[in-house]
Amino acid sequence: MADRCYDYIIVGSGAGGGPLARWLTAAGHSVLMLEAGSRFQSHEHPDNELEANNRLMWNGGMDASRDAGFMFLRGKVFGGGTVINQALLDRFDARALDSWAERSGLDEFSVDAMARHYDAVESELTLEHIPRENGNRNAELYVDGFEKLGYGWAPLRRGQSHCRVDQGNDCIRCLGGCPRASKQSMPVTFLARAEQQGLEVVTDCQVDGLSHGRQQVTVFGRQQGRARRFFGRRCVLAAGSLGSTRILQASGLAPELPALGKGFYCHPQFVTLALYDRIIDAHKGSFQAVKSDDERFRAAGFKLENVFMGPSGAAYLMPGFGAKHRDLMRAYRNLACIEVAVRDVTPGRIGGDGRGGLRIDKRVGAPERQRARAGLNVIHDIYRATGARKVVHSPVRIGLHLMGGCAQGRDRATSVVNPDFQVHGLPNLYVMDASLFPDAPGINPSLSIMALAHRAAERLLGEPLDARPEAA
């Protein structure tokens, strides 16, 4: 690996980086992957929060914006955020596409012309609908209340090959990795053929920056402490949102990208517990297996999940201190959670902080302050109709999804990456994740990433994948 110059380095193995790895390796190219987080295997992955927390995510999950208000939630590990999700795949709408459309310029954002990347994508994945009769007693009461009252919901799409509540009352623990290999993140699916196909990874490699020049990129990092050099023709960032910024910023690319770290979006989620007379368990089973599937609610700007935590993540959301708290966490078994997602239009702004790490600056606005109060007016009406007997609302703000900082467009002065998924005035740099959304979906973005990764390749091969029988 010494001074080698590989057809491409890809720094991030998530969403991105992952399906582009395969596509290129099936294509017979030879690729490099840097990771900053550590390989584990399925029967690895801690059986606990705060481990899993520590071990699989950046700053132990607690990346921070500027002010506080926000706790973002990002993976550091082989596989990116795909290992620690809860693998939710849905497609854009044209709400979201058209969007896009238009602030980007790109007429590749509709969805008769993404149909064909969504194609190829769940092509390679294993997907179900949880069955009504698989989810738990917080999925009971979300649809109880939901029929009560007259709104449209439907069982959630998930990416999962053989996850059975028979099996033991684990579901939970995805959310620290998968043990049983059944969650399709990228080390189970597109890493996995990518690795067959020749595909080299290196872990535990913090990128520092890099530099560009007219024949290859050169990568800089830090593996265990150690400093690294990695040359490649083509260098592809799919570091993430957070991730990909940070490199092009402390490579000092700034004064060239006029509107890098700029547009940054994330879903704000607001998490409302109830508390009821009976046992409602929702720690176990598909914990989380139904979605809202209102057109009001999408054109308010808002979802409504049913979700839960574990005993710790439960500790640090609920409010109160003392007694208080106590109380409320002693009766842990009968609670009820519904979280609102709220679709951000308030864009925020990614920034280094002096010190090679980042500043983020990002507020909850007032069109955001509005839509989730009509998902907790909502919310309320649901607990109330289902006999709750308290609501608690947390005062933690947490940013999942994060999005932009390297928006893709046409125009140099409001985006950082073309068409062709180039970086402005760079040839040989591209990027590939989250990073180029630009503006917030309203929609869990992880099979969008994949189908652009899907696009991203033909752009970067010259020719459709279609006409590949072995990237098929």
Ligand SMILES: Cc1cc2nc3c(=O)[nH]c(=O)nc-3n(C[C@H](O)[C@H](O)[C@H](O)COP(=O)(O)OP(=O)(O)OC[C@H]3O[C@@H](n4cnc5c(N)ncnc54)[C@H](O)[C@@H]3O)c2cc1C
Given for the second form:
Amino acid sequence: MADRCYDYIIVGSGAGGGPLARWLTAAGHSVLMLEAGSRFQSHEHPDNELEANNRLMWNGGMDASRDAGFMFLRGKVFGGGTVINQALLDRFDARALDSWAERSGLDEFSVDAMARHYDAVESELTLEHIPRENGNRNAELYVDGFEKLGYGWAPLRRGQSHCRVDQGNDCIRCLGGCPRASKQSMPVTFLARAEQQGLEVVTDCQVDGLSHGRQQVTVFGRQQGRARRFFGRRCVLAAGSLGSTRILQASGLAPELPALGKGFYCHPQFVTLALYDRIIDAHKGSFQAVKSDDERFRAAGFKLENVFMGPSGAAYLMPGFGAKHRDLMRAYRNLACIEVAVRDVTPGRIGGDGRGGLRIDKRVGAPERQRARAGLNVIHDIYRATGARKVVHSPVRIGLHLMGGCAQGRDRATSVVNPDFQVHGLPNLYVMDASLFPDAPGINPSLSIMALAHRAAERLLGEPLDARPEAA
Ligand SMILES: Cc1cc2nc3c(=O)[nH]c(=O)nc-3n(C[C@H](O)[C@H](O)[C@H](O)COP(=O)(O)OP(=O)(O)OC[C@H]3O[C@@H](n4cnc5c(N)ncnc54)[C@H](O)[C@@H]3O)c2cc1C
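Taking the form predicted on its own as the starting point, write out the structure of the form predicted in complex with this ligand.
Let us now look at the entire complex, which starts with that chain.
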């Protein structure tokens, strides 16, 4: 491996890097993947929350914004965010894609043009709608409240197979890595196929920067403290919104790319718990089974998620100190939870802190506060209609679904990556992950990141993938 020049180096193994590696190797290219996190077999995933956060997430799940108003969660593991996420996989609607087309100037962002990319990705995944009978009491309360108040809801579509919640498995463990290889994360789907097709992987290797030459890209990294160098004719950054943006900045490319680091978005989560007199056991079984499906909520820029968290997560999110906090924790089994996930419109900025670390400037703006309030009003109505004794708001703002920083578009002044996924002015350097997003869609993003990877593979290979039988 030492001085070999690969056809492609892919940095990052998440929702963007995994599918891309699968299609590039299927086309016969030599591909090296570099990943900062470690590799786990399914049965090796940590079985307690704190250890999982520590071993599977950047900074133990504590990437704070500069004013500590947000905590951002992102995976640092072979498979990236797809190992620790909930694998809820939805296509984007016209509301999301039309906004992207307008911002980027790219017609490819339309429901019709994206359809065949979604088809291709979905054909490689096992997708299941959670059956109503598998929902737990937290889901039952949610549905009851929605129906009493006349709001639309729908079962969730999840990337999973043989999950066996009907046999007593609790899928909340999946957030620390699925122990049964049921969740359709990259290592059990696209990356498994890519490795069968010859993908080489180096884990525990953090990329610090790169240098772009006429014939090749040199990538500099550290593997367990040891400096490493890798060579590729082309390099694709798939290190996620924060990772890819930082690698470009640390490589000294910011002066040539005025939009780099701008337009950083997430979906801020406003967690609201309710205390009932009866046992709810919201952590049991399919801990997330239903979603809001109401055009009024979509138009108002929020959705309501029926979620829960393990005891460490609950202790972290719960307000208060001492006896007040203890009493809430004692009532863990009587708690239900709904959160408002807001479609973010106030852009943040990604940069360096001058000491080799990240600086993330991001705040909850007035539009997000107003959207959150609208959602919280509905949640209060639901809890009241279903007999909750007390409503508890978490003071912690979690930022999930990190997007932007290297927006795709035509105009170099407002974008970093061109319609062919190439960094403007650097023909051997590409980006393929959520950093491409021109704004926040308000919908779970990972299926769309995978669909974009299908489109990126076609651009890199220079022809439609369905014209290549080996990639079909
Ligand atoms: C708790 C949680 C639940 C979620 N639930 C859902 C859900 O249900 N549905 C959904 O669609 N989305 C969900 N998401 C979001 C989803 O997982 C992400 O949007 C998606 O994984 C992003 O894909 P990506 O390719 O941009 O980056 P990632 O999947 O984050 O992959 C980037 C990879 O690059 C690596 N990397 C970063 N920097 C470097 C570097 N310098 N050198 C080497 N490697 C590097 C990282 O370690 C990581 O493995 C959830 C996220 C979280 C945290």
